[in-house]
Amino acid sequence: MLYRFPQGFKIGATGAGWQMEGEFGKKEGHEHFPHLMHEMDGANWFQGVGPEVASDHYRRFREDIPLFRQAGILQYRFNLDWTRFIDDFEKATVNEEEARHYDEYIDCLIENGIEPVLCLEHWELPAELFKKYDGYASRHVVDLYVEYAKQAFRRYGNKVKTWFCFNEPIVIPQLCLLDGSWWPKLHEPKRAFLWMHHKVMATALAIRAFRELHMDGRIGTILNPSYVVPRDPDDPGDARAAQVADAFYWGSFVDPAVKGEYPAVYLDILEKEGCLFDLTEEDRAILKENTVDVLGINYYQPMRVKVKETPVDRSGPFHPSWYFDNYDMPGKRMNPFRGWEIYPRSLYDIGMRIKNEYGNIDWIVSESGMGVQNEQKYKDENGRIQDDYRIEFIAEHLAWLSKAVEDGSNCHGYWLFASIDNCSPYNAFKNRYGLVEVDREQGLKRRLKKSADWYRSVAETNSFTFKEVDDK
């Protein structure tokens, strides 16, 4: 079956900074987050590596862009870097000469025709600030966050037309201090939800900078909000438990972003359960002057939830899981080396949905993709990956919102996640996501995945020819 996107539609990718860059040249003192999760935990990173290296994105960056662009990349989202770009946090001084490289990276971007998409901030906060204010707890943080802002729109809103504030703003305060996975490991509610809050103010109040400073071009935020799909959407528990998580998981930073305020159902838990963060009402009219004019939504698996059925241990600190139990489902489709569900049919719902209840906001899945280990054994007899299961993962998501675009749903653009293998947290190297090998047997040495040919194709002509889908 042919399927095709409409003209104006962009065949994407994404990288993300701290990543991809390494450390190299990073002013002492200038470590950002993910830095001091590797130092004080690295033992639990897969093999020891963490972000000192990475992928030596920042000194091979004109090697690796016309790579990107061989492998069909049209649209690129890129990171700045917080603790790089900026010289002192309290001042919101730019690094000259890092911004310097900034600008010649983007200009290598637009001189192989790819339009550079820049978002100011993928967890790298500095560390200084978490150290000295415990970081987005911190309002005086939200302000150092919107200068910064400033001085990226001044300096490269002629050449940037589509800006991000952040890049999955939930997950470090979801992960490192909500549920303790990560890095310091905390169960510290209160203050997670204070540090979602201030990452929702700060998106708003970057939006007001971006338009008072009457930049040409457009502004949003990447989210990675969960779509929520209870067991039976019959049965009154299983609904009731699935609307709380949806509230907590898609709504808390959706909603805001969006529509200016936040679900009622997230603000009466957290005031019922003693989390719930100062909201004033200045606070309310900023978020509803200020809403996004595009939406990024990177998806990976569904979040299946059902009626809460195991006991609450209510000694211990709130969990929206208090409210919800998640469904194993019977007869998913996983992937065996990320441990997720693969289940493209989402993205045509995530699409109607922001169609029907988002005032059909112009959107981007900013990330899809697929983490494989072991890719080595899929190397040809010329040493190149041979990733059909990528294309067919890729496919079979680009079918899903295909129909969602052609059943009115406004996205314009899809990004793979990612470019180039990349260091992620915990995670490092051990499952690939990029278009492009690196080999770290071989002195990092590059190579085009069998998925870039493809992705080049269906960039070329915005169509492709796959099976028909279901929804299975």
The other form holds:
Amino acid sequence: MLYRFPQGFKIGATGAGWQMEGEFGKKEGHEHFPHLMHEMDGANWFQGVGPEVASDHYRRFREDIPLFRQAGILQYRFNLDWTRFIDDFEKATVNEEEARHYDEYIDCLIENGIEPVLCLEHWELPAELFKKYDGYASRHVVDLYVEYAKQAFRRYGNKVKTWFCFNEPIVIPQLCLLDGSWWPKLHEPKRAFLWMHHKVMATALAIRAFRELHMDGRIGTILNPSYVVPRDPDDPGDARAAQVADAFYWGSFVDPAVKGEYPAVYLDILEKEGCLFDLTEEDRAILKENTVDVLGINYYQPMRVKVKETPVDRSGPFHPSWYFDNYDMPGKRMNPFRGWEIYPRSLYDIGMRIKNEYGNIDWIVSESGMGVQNEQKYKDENGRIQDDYRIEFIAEHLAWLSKAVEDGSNCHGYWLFASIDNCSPYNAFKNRYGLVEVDREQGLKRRLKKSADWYRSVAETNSFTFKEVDDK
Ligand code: BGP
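Coords for the form predicted together with 6-O-phosphono-beta-D-galactopyranose, given the form predicted on its own:
In what comes next, the whole complex appears, and the chain from above leads the way.
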């Protein structure tokens, strides 16, 4: 069947600065948070590899960007690194050398026919601000972030017309401070929810600054809200479990970004559990007045939940999972390498939800992708990776997305994670995501994978052929 996107829908890709660039332009003492995570807990990163060299994209971007274009990428979301772009975090003075690097980077994208889309943070909180102020726990750091954002708007606003404040702002507080999965592996809910709230405030304040500066363009934020699916939607216990999970993992960021307020369930539970942050009237007004123009949704897998059946230890620190259990659905389709479920239909459901519950705001699938281990084994006799599984993965997601667009959802783009193989947090180079291979056995040599040709054909025609999808 032929799937066709309307005019104005753009195929693109993304990549996180620190996961690709390597730490080459970095100044002494200017580490970012992911660097710190690796420094403190590197033994638990796959093969001990960290972001120091990554894909060496900082030095090789002139070689890489033409390859991105050959892979059909028409829009490219990259991010500034706060720790590089700013010299003195307190005064927000721009590092001219680094600013010039990003000038050249943006020019290179434009010269290659790729629209640059700029994100201000992909977890690169300066380590110095983490150590000195506990990062976003401090309102002062929110102010510093906004000053950094203003410098970026002023410097690149003439060339960049779509901006995002954060990529996945929930991830660091959730995994590092709440779940205890990533360094510093803490279970400190009060602190975690304060960080999250301050990132929500930082988003609204950066949007306000963008508008006060009369920037020509649009601004939003990129979230990874969990698409929550109850085991049995007709079972009241499962439905309530899903409502709470949704409030914590979807509504906590999507609602303030688009509606300018938090879900009541979220605030009520945080209050009841003694974890509510100080939400002043003034801050409520800032949220209400500074919502996004455009929303980026990163989607990898759904979150399936059921009524709480396992015992809750209330003597320990609060966790949202006190209110639901994860549901391990029998027969679900998996990406075994990443351990994530493959369920492309969510893109249709997300599209419909945004249309029906969020004023049909302009949105983009700002990340979607498939990480696969040992891709070398799929090389053909010319050494080219035949990643048909990735083509199928993308096609099925695009098929569901096109149905959502056909049914009136205001989605204008699909950006693959990732343009090029890169260094994942903790998993480093274990799972490969790129349209472009980075061969670590051969001096980081680049080669287009088979998926790059297919992706280009989709970008050129805004259409593709694939089987009719259903939700079985
Ligand atoms: C998202 C991040 C990406 C990327 C992706 C894939 O959460 O925004 O930067 O890392 O997940 O996940 P992983 O790299 O952990 O396999």
